[in-house]
Each structure stands twice: as structure tokens, then as C-alpha cells.
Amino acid sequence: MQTDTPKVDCAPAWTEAGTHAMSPLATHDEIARFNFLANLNKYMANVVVGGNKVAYDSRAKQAFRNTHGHEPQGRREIRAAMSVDPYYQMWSALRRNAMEMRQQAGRSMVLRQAEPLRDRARSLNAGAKNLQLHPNTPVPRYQSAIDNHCMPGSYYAEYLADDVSAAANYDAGMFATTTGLFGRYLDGAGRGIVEWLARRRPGWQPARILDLGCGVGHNTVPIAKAFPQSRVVAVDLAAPMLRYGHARARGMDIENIEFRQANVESLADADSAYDLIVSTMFFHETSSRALRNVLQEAARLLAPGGLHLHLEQTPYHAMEPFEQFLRDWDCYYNNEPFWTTVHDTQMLDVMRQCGFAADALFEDEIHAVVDLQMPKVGAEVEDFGRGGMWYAFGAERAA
């Protein structure tokens, strides 16, 4: 009797990631490392994480009650109870080591080919008017004080002239970190935005689009492809990300994106310069002050009839305290110090304070749209903030 072949419950192979003109070249062993790390991340998110609740219910909660005379109240007391529990310590150490190993795997791969990658980017970027670098752009402390998600030197580190190695590391390793949930080209959020806009404003063609904190343009590219007649400006602090992103987009025959180095808290554009302003997973890498500065800039830059839309981490507001505690892990152990505050922030309240009318505000949920060529695997589970669903918020301006 013939039976259906079961769906394999493993992460997509790293070789399933989409390749492009700037893709680093990997050896057999480098691919094997990424495959191991992707499956370790998937196993941690599907299986190992569940033991934390067992440990909490069976011993950590009671130990806290014995010491304090009451059960833990809220995620901070749950963290106090769990921080001394051996199961949580084991899970936490594995997650931290997995991220450090992922950075080590990516850096060792790209640094051995740093000069060829640099030369490839130089060739693709030669004579480009759409790459605007400003070396004197100051790096704010919320970036300079940390190595974001254990990435040595963060996004902007340069080890040779016109370096792109930080960007190549980020691009190559993200597929393993997210176990394929963002799609072959890591553009699931951008594709999700395009589909959301098509439902919200059928037939709308924004002439001027701004992407805040664009990185290498993973999510800028699908937006630019959806609106080929639009002028798209993608802004980031990090020159390596912009060099790499521009070269990557050019290799994909995307010519309507200007990659610009600047701090998005204060841009040189005139008032009402953009019809559509977007960001994807950007605010959690800033600060409370920067968040407000950026939203005030969005209020200034948004044209009549325009819309701005931001994708971020799921808020804590209606979330169970134990899940809040688990999601807080990135704040304490993954070099994301603003992570918890972003989860706690009432974004619509902040936007009202930044000048947006209450009746113009909205909240929604946007899921990653993954390209059809992406292999399907079993039990795709969000890894507490690194999954394919985001909280979306923004505002529309009256025409």
C-alpha cells in the first residue's frame, strides 16, 4: 500500500537561500555549519523551549514562593525565579552560544573573501548616482555602545576600504537564524507590506517612498519591484550595508532605489517629501528618544494623502507574563537593550504625542509572504521574536 511521504521536520538547507550578485561563496564545511545552526535554532524553538514552563511550574515558582511569600508577579519576578533554575540556564546558554556560533560561522566565511566581495561591490556600484555615502554621519550611542545581536562591530564596522563584510555576514547568516521563515531572499516582510498595501489601498501608486533603517535592502527590494515607477529612498547609518545593498539590488536589476547614509532621526528632505514611509524591525535597535525623533520625522515628511507603516515586535500588552519573560531574553542576552521597552511601548500613544491625529492611526498584523520556491518543512514555529509575523502600526494623512 502506498503512503504519503511525511513532511521532513527540519530547517531548509542553507543552499536553498536565494543567490544574487553579492552572495558570498561557501565551502562544504561552511554550509554544514549553517545547516547545523539552523536546525539547532529550530529544535530549540520547537522542543527545548517547552521545558522552561515545566521547570517553572514544577520547581521555580515554588522556590520563589518559599523565599518571598508569594508567587511571581509579572515577567520580572518570573525572570528572578527562573534565572537560578538550571533548565533555564541551559536553554539560555544554548541560545547565546547558537548566536555566537552563527556570527563566527558567517564572519569566518566572509572575512576570508573580504577583498573579492569588496571588489565585486565596487564593480557593481561604479558610477552609481543612487549610492549616497556620507562618511561623517555620526553613529548614535544606541548603536556604538553594543554589538547588535552579538555581531562584532555591529552593522557599520569596516576592516578595509569600501568594506562590505559586515553586510555579507548579516545577509548570509540570517537565513540560518530565521530557519527560512523570511523566505529565500529574506524579504518576507517587504512582500507582506506589498500585499497589505494592495488590500488597504487597491491600485495606489505612491510616487515617493522612504524606507527607514533599510539595512541591505532585503525588504526594500520587493517594495521597489511592486512600484517600479516610484522613487525609493532607503536610509541607513551603516556604509557597509548600503554598499552591499546597492550592489545587491543592481545585480537584481532594481534601479529605482537610492541608498543613502544618514541618521533617520533627522533627514535633510523637505516637509511632505514622501507618500509612503516604511520600516521593518528597526525601532527595537534604537532608543526611547530616537523612537520619538523618528516618528516626528515621519510626521514631518509624510505628504497629504500619504501613509506610514512600521513593522515591529509583538507588543506585550495582551500577552501572558510567562511568554513576556521568554521574549525578554533578547534584551538581556542578545545585545538588544531596547527590546523590552519596544514591547512595552504603546505605539499609538507615542504617535499621538508626535502630532498624528487619533482618527488617522491604525494597528494591524502582517505575516511574512514567502516565495513559492521556498521548501516547506514541518512545524514552523516562531522563535519568540524571530518568526514570520509582526505587529504593524502607522497612520494615514488626509489628502
Second form
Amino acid sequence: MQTDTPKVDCAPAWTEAGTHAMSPLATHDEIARFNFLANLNKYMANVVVGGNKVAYDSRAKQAFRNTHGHEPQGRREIRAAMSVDPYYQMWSALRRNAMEMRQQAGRSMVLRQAEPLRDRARSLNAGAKNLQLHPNTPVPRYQSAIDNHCMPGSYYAEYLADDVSAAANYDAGMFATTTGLFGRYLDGAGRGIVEWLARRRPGWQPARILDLGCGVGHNTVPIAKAFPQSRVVAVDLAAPMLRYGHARARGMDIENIEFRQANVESLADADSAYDLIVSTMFFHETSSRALRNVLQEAARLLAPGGLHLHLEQTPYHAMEPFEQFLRDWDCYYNNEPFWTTVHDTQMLDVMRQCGFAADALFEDEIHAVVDLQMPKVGAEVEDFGRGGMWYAFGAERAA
Amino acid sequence: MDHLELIKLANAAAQGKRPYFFSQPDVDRLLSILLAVTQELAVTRERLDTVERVLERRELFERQEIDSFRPDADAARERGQWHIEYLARVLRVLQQEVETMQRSAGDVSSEDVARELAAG
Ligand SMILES: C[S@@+](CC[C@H](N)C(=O)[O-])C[C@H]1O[C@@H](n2cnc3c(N)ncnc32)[C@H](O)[C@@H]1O
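Moving on from the form predicted alone, please list the structure of the form predicted together with the partner chain.
Shown next: the complete complex, the earlier chain at its head.
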């Protein structure tokens, strides 16, 4: 064996992920399954995905021209051309399987310890005023029609009373899916927001902060930490996510986040109740109507002098059709049914229609701030739509 | 919940029609199975690596020994035999095909025999 062979770019081991009070116990082989999946994702992103463009340029484009008399125009025709190409079929099938296997790996680890995890959450959540559950909150059609990103039972399944297994699975698998690009605590977006705010408004202390669709609070936590004097309200529809998120935050000694179960299309707070309103990777899981409802509600809730900041994946407008086509994969094959529409939407136009016309609107790009020392060798490669970089949009209200 | 029920729950299908990418869905199925087997092979490989590292940490052997290991004649023969047995097991279907081709009369189908037996 040669010892000076150059190192290959690999995913960080699952054991590099940060642990907290709600971390499930993992056996050797459960960890190894995640390690396999993370590296499968890495290999797919670094090596396999590139072949799609080669297949397109070298044969799929021509095959399409032969039957249609012209080259594919736009991402829909590119998709028609590629969906019959064997390379794209193989890439798609591998990617879909990687998603399904990630769910299986997480669930088989978490479900066997659903009870002890639930008990741990119960004791961390006991008597907490900062956990506000409203079990009768209806789950809207855009969340219930199909299971988000192939997650069986989505965020909502409860197999026992006070179940947190859906959230534990979501949390445990994400490090493998994102190959560490979101950081050890999957908080790269939240840290990115904190850094961005420090540049945009140095020294600003927003007293009241709202996080829309907080999940388990991966990105709420760094914001709450950065503003320890502030009161943070983190809202989500899913009780398992909130139970787990609250227990996780508590285990980190964070006491300034209220986790609240509600639909953010309509909140009970008074007008101008918040100084900073954020969301991370939230809007792509809604619908055209819900997007507008939420923005209208957010406009109502923002105080004078306040700021809005929302992070999503890069929109399609300024993007080559072939890249649009690749990014659109998740919409069709990874149960992200609003993905295409949200990326085609001109967010600032919608904001103007939703009550922000008088405010200073902005767009920007925010990169994940990651605490992980990645075994980085080659250039960082993004797995289309899964990388540590976001499109940011928002508004500043005059004081 | 017993182990089988638990693994079935872990295996649950997500709501939403599953896409099939190849012109024959059988290929999608086989790929899913192959990828799961590939994963389990990686898991076993990682486990073996762990065993080696633990033994080395306990100074029971050096990992270097594995790469420089040369079996003596008996061990080499045992291992060779294991490889042959293993391949015979894996490639069983080819052997059976040849056997059938060699049967001079050819094989009858159970269905034909069933009809024959029913008739008398
Ligand atoms: C992809 S997760 C993102 C979680 C979190 N923002 C993060 O960055 O980790 C989207 C979350 O939005 C929640 N959600 C979807 N629609 C919602 C709504 N109308 N009101 C409140 N939460 C919602 C889901 O339950 C889910 O937890």
C-alpha cells in the first residue's frame, strides 16, 4: 500500500455530530449505516451528479431533437429529455434510495428506544412554561397530503403518548444527509443569521424574536444564544418536534425560547409584537396561499424598526435551465411538492403584495457558519439543493 | 412490539406515490435491494475495522500484520476451498441451468404433471 496516495474528500463521521440531552443511543452498526449513507451522498454529489450534464450534452439533447425537431427549451423539456436517459434514471434511483435508506436507518435506531426517549423528554419538559402545546391544531393539506422528504409519518406521527421519535429521527439523520455542511448541531443557518445581523445592524438587540416553522429549533438555538436577553418564540405545527426541541434546548441550558404549537398563518400575538422575525428552510414546505398568509401575518406582527429575514434555497430566476432541472428533482422525487413553485416565485414581489410595500426590501446570500473542522480536501461541492448556502430575503420597517 | 414489527415500522413507506425511474420497475426493485446489501457490507467492513483497532489498542496484534499475513500451505488451501464453496453457492443458478440443459429428455413442468395426474 502506498502511503502518499492523496486523501479523498469524504463525509465527516456521524460521531462528529454534536450530542445533547435528547441524542438517541447509537450502536456501532447504526452509526456505520449513517457513515455509509453520508459518504454515499458525498460521492453522489462529488462524482455521480456531474455525469448528468455529460449524458445531456452527449446524447439526451440529441435524442430529444430527433423526436421533437428542436433542442430542449427550459427545465421542463430538459426533464423530458433526461427522464428517458439511463444515466439520469440510475442517478435518480440511487438518490431516491439514499433518502429512503436514511429514513430507515434513523427510524430503526430511534423506534427501538422510543419509550426511553419519550421519558427523557418528559422529565426535561415537566412543568415548563416554555412549551406550549395545542393538540387540536389542524395539520393543513400542504403538510398532510404526502410525507415530507419521504419521512414516513412526516413530523406528526405519534406511536405512543408524548412521542418524540419523529423528531429524533429527523435530527439524527440530518447530519448524514447534509454531510456535515450545516455544522455539528445543524445550526449553520442560524449562526449565519447571527453573523449577518451583526454586520447589518451592529450592536442591535432585538427584544422579541419570532421563528416561523422552527422544527426542533436547530437554527433557533444559536439566535437565542446570541441574544440571551431577548425573548424568542419558536412556532411549529408538530408536537413531536416541539417536545423534542424544547427538551434539547433545555439540556443546553437555553431558557429564552418558548416553543409553541400553532399554524404561523395566523398567530394570537398582538400587532407589532416582534422586533425580529426569521424563518429557515420553511416556506418551501407550504403552499402559494399559505406563503401569502404567513407573510401577511408576519407584516402585521413586525414592530416599527423591526427586521424580517427568511432563508430558502436559491431561486431559479437567474439560474441556467439545466441547474434548475437538477434542483427540481426534489419536487418530483423527494416529496417536496411546493419546491418548484417557491423557487419560481419572486419573493420581493409577493412581499410587496403582502403588506411590506412601505418597507425597505432586500435580497442577499447567507452562507452556513459551521463549527465543524471538515476533512476538506477538494473544492466544496454542493449537492444541488442541499448545500450550506441560502438565498435570504426580507424587509426593514422604518422606526 | 417484537423485533420484526419494529423493523417493519422502521421500513414504513412514506405517504406519496413512489417514483420508478427505469423502464422496467423490476430494475428499481433490484437496485434497492442491491444498495441495501451494499450498505450492510460497508457496515460489516466498518465493524471488522473496529475489531482490528480495538485489538491493536489492546496490543493483541498490529494491524500491519493483516496486510503482511501470509497463510501457510494448509491455511491457504482451506481458504481456497472456502472461496470455491462460496462461489458455488452464489452462482447456483448457472449450474442448475446447465444441469437442466443436460437432461436428455428435458424437464416437464409441474403444471403439466398436475394436469396429467388429475386426469388419471
Ligand atoms: C424543513 S423544517 C425546517 C425547520 C427549521 N426551521 C430548521 O431550520 O431546522 C419545516 C418545519 O415547518 C413546520 N411547518 C410547516 N408548515 C407550518 C405552519 N403552517 N405553521 C407552523 N409550522 C409549520 C413543519 O412542521 C417543520 O417542522
